[in-house]
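The form predicted alone is given below as one chain in structure tokens.
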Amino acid sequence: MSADMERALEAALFAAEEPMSAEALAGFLRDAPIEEVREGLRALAAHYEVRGIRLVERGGRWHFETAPDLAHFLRRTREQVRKLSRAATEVLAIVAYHEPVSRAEIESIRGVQTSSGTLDVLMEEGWVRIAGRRESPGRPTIYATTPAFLDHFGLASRRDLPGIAELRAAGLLDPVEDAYDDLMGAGEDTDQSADRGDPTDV
């Protein structure tokens, strides 16, 4: 692969105003070919490890970022970091893991009712899309989550989430870990849903 393409693409995400998959770079450069984009792609994110800034992919797309060691640096003031609730952090735990998911079927897995106010307050923050509709009675709406949740999170795709067992370490399965279980084929029957409290979001 030439340097030309190296420098090609350099130039076509530093001026990309978004994050670019690797076929659109290889449209923006005349149809350039796919594999030497990729190619093209990895030497530079090679290249960019040990630099300020660096060359990620999330969900598909690639783009420049701070190198992280770095961020605090360019950091004028104290961000106001917004806490998600109880209820948000679970829903968008399920969507990240079984989506296209409809909110009866969030609601199944978490066994409570779940506000709409909720999923307002994921698409907002921009982490969860409409992705259309189930061709099922009623097509209910689904969900999913946006590049901008990978982003976010550091993640290169849904493969990089973590794990149930962490992610009940962290204390963020507690209200649903028996469907959880269910799911992942544990094969316990644990009904405790009197445990969970009132059945709809506050």
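Alongside the form predicted alone that was just displayed, please also present the structure of the form predicted together with a further copy of the same chain.
FYI, this one's just the chain on its own, none of its partners or other molecules.
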């Protein structure tokens, strides 16, 4: 078996658009003797045995394919980091503060309908999990946070989440604070409060 035969078979099989039989290959190679072609194919297959691609025979026809143990190199995941949407952040916060909660409870706390995609995003990210079903009419699915959630947000436990009193002290319940100010007749910030807009329509 000549090296030329092996090279010619290699090129022909590489360029072929579909698997080729030994007979078809012999036709390419100036009608080379079929036995030489078969021998060449075996030698070629042996050469590729240890490489990243392999020469395989399926139903009498030969083709190159990538080695199966390398399949994971042919796929690549490109990661794209994006800021979690406002809606998703709110849902995540509600799950964290109230877990376990059903979707209906989340909606009633948020005061807005929650798209199912929002919970999916949080579960895909590994921050929220399904925590079973509530033993109440309709047996709704209930959701809770995961250990990965605590890790990511730097919380030792859910007890680390600030309480309502702390939130208010931190000014995180601002719109309510303003209403309180108004009640107390805080004088000159009328214009400011006019600018703020309706705090309920968010």
